[in-house]
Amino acid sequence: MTPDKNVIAAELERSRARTALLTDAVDDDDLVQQHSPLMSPLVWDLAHVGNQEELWLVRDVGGREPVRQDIDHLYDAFKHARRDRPALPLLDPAEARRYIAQVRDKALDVLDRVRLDERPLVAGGFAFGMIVQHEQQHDETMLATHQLRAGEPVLTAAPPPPGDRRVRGEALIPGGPFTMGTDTDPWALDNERPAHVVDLPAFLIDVAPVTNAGYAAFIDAGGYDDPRWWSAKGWAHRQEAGLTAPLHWFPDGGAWLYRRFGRVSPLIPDEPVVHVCFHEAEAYAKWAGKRLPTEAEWEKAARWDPETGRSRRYPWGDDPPGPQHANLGQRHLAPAPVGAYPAGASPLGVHQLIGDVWEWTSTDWHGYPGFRVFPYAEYSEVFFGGDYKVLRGGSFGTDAAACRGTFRNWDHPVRRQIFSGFRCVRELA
């Protein structure tokens, strides 16, 4: 279903409200500080989302004069590594807020005047949807920066709903073909296209992500000290980085504590484990006698409907996510315990495929057969073939606008600052 202009405007404003929440929560000193060399200062992200909006909506779609062409190079993510951005002559917080407000006024005027059928870039509101998703992606990045910052807590949210201990074990995904990717979702990005048929053998998949309790068992069994469970690259990284537990875990006697957004508390056993890298996920899976799913296996478990044989937009159907379906959009500041969203399960009984934690897959980052760049190579294509693994499903920090059954994320296999977890699969005996 193609969004109308009122829906598009509302999505733009909803994204901006989240950006404001994340940046207004701290003072100017916090905004300009770099909280980790892996992350930009929050003030860079703030102005960057405005600069992308200016480039695509004001200048390209609208054909308007530039607002601040002089700052384009400062907010080009390909020209400056994150670790180098604090040294740039960035807009200060007040200037950044004025700039993004000015750009937004112009973008909304463009939206009011443009025809959404006049060229491919705006068909179905695509360019506007691309900017909504871009801002929401940076909001999730800023949320990860908040997790890395030191100091008193500044973010609050209600706790997620309780889980259901009956949700455990594996689900059988029958063998056969299914349609992967999409040709019809109006806001799907180029790497989600085109739709294509993939034929898979039957497999078993965990009905829920691996939990803190499950992962702690791996640690207690000496999983970090036994190279049998690790790939050569993974073991080398484990040794070099000194990994002994997920990021933000701290030993406390015979138990583990977890620091989340400035608050320290005991681990919640049935909460999906988060802040593990690909190598840690892969080692756990081998220790458990399983493996990580391929991207195609993950998507079939998430989208394939055995009754109709078609692929849904989400595990529960084609309707957009509601609060009963998935933990998305920073509504809670933690993954929900396993079984918290029965309404969001797939037809074959697989839970929490959308939201909670990004799930590592074993697939390298590449384009689908027939991939075509649209509208620019720097979103997807320039990363193909690099040292990246695909993640699926979104996290509690991912917005619904930037998450669906076809949405694809990717990152280096050593990254742990992202809200990443995993689940396992195994072949039938």
Given for the second form:
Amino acid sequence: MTPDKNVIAAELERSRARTALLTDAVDDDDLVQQHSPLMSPLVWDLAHVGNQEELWLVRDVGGREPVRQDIDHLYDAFKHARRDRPALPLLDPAEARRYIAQVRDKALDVLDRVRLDERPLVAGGFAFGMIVQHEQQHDETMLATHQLRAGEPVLTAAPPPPGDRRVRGEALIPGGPFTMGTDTDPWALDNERPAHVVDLPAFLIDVAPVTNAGYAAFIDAGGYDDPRWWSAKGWAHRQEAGLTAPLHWFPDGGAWLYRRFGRVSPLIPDEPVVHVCFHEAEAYAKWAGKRLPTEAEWEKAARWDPETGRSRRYPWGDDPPGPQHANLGQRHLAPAPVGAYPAGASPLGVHQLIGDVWEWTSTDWHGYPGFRVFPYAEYSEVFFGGDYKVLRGGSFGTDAAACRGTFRNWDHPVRRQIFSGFRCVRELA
Ligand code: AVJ
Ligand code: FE
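Moving from the form predicted alone, what structure would you give for the form predicted in complex with N,N,N-trimethyl-histidine (AVJ)?
Zooming out: every chain and molecule, the one shown earlier first.
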């Protein structure tokens, strides 16, 4: 299943089309503005994806001369915090667009000439896949910036498919070993490797993510005012940040309104809740008499096939995600209501593990046993052991190229500008 050069070129093109859509939607003033201190100006993301492509595909894989070595430091995410990026002498929008187009031409030429079995870095097209995923990840980050942006709506998409209220309750995941992670997925990143066996006791997992209605019940029950449900750290954060509801919710009489990509509307009860931090998810779970899944529990629910005992790429099998399986790729600019993807359910009846909302787990960000940096420590290793929780499954903003049953995301437990939700688990009585 090594992707051939035409597939790789098409994937590069698809990520660039998404980048263009997100950055052509607003004017140049808007591109250089900072919409939140948590985010870069969009024009930074724009040139940064090109700079990473230059570093890895043009210079490293291609062995070519630098295009713009002078700007490397501006687009090195470790050199300047997001809040400081607007003050940098960044390329302006026209320069950034020219730069990334120039890099892309060279990268495609490198792709044309390279032998994909030459070095580990390019085996199976890995370096190209890494760059495709990197751009798609920044496209999701840019979508989160759009969600924080004030002003008139500029993005549109078809609404997600309808839900099905019969999809409710919990599924039993039997105890026993399963294979977590992968050795064989050609574009899997270093943190998804190596494959290793994990033995878990049986558990019950929610068949769907927690909905807006479910989360509103926690608020109505006084959940934000009762320290019993919160960890000490979570309660301290709730107090300090003055949390009273998910980000982008605001009260309207006895109901809730929600602001999404510049449009305000009543909350849709059956939609998965989104824009909650880890601490809010954890508090809800405790209030509900449950807990958050560990990362291993989440992956077993998503990949383990009870028929064969094998771990698959997705809950529905090994077929690539189609529109019938999961809400991915910014096809819809909202999570889909619970039950919208029966074809995407796991054999044990767990729905919407992939797409819709990233799901918080209780696991701290770490390397698997036998982890080896590949190809650079700054992607994931430097964050191991930090104040980060693992998120799984991807959101409506995540592209299929950057989402699979093994894919691991992480963020600080207080972050909620990302498209984050959750589901709960429970031990057997
Ligand atoms: C995997 C989403 C945590 O955006 O910080 C992008 C992805 N790494 N450029 C991030 C990433 C370098 C990363 N996350
Ligand atoms: Fe990056």
